[in-house]
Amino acid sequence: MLPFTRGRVILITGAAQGLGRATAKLLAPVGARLVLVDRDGAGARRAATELAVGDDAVGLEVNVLDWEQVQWMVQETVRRFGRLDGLVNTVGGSSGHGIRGARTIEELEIDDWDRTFELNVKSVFLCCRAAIPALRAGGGGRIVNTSSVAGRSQSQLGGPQYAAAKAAVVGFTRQLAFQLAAENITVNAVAPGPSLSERVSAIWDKRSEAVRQEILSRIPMRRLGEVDELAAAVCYFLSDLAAYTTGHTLDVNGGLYMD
């Protein structure tokens, strides 16, 4: 594991499952204090349980589009654990799985066009907005994105809602990142490509044998990531190793896109 420092208070959107939960579970061994927050709130209390630390760990039930709600969360936070050290979002996903998930934009409903952009990037923006002043009260922090290689390049499972939205967060992502650097406020993100995580793990099973084979065939690496590999990703910008990056998308992805 990266070095880390010991006690840092990181707030994980997303928690129940995929990403949020797997980073989760990189570091509470390192002794993060950590609060895993879902809409899912039984599913965020039981991956909080799940860590073994005790206090160390809890799970709330938040939805991150519902703006008091956010502002509850940071609160709570701070309010448990007396600070706020970084930001992980990971709420996001497209409107329409499986088949319909690479809809044309013939075919796209504009409520899921609006739908999208909802969870990918109201989200961020949201819970970035709320927790800037706490992680400004301790004299700095972490926020880690989760874009997509979508957004870096086009999606293969998804559609034009998905990857516009991802490529937004891309951008939401530098711009701030400049805006609070001079606070010791970094801000990255993460750019998966297709990875095995249950959501993807739904629209990759609907998929027959050859459309999968012919999916893995643009991938260097020929298979799917695994959601430890990405969490890896995050837990370096919130390592101490990460001090000195701030406004990048690191893209892991097998070598689907390379930048």
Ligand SMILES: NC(=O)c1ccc[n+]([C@@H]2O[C@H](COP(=O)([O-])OP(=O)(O)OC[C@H]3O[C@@H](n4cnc5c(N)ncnc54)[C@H](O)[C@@H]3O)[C@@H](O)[C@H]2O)c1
The other form holds:
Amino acid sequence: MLPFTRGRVILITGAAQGLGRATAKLLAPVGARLVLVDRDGAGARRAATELAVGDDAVGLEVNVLDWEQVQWMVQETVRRFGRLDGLVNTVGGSSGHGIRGARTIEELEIDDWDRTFELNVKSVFLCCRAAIPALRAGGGGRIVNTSSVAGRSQSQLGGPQYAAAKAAVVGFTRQLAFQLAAENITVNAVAPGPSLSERVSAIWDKRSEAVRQEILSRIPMRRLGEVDELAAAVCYFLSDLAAYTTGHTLDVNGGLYMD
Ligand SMILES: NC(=O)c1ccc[n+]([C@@H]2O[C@H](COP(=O)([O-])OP(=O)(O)OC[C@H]3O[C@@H](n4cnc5c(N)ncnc54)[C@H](O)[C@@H]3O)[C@@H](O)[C@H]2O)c1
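Moving from the form predicted on its own to the form predicted in complex with this ligand:
Below, the chain from earlier opens the complete complex, with every other chain and molecule after it.
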């Protein structure tokens, strides 16, 4: 496993399932102290109980689109563990969570546009805004955001609203990295290709065999990603090995998009 200082306090949003939970699963055995946040409070608490060693993880029910709750989430982290060293923003997606997931501009409702930007971009802004003072207070830290191949190239499963929102995450990551570098806070992003989280597995299962084969034929590795493979990239940015890397978006997509 990558070098990682024991006892670091890492807050992960969207940690009840998918990429967030997979990231927690990699971090727990290397001694990180974890704050697992999700709107699904029972799921977050379950993840904390299943993954943690002793009292080193806590699950909190938080809606990351609510500024009051987001501020409380950081206060609660510092109250329980004394500090905050890393923030991992995984909340997002092209569908589910109240988003209809239109694929074309003709299908796209105004509400769908707004909700997609709230879930994928505003959530990242609010969590970073709340976390940065706590990272500063500890002498620096790490932020890892989640973009998508949709924001780097084009979306296989989503529409223009999702591609635009995930491109916004790349720009936000770069600008924040630039502005926080001198304070020893790195800001990076991971851009997954289609990967088999619970949410995407459900969408994938509903696609016809012909559509699945069409999507797979565009991926040089001819398979979807696993959430553990995405989580490994997140953990790299959190690890000591990535200390001099900031403002970067790392593509994890089986070769679907190459920069
Ligand atoms: N899985 C993929 O194929 C894929 C591909 C590219 C990018 N991504 C991105 O990776 C990230 C994780 O994707 P996933 O498939 O693991 O997601 P997921 O839907 O499986 O998990 C997201 C979690 O966020 C939680 N959540 C949703 N809204 C919330 C809110 N307002 N407050 C708090 N928690 C909330 C959900 O309850 C859920 O547990 C997303 O940003 C997604 O856009 C995923």
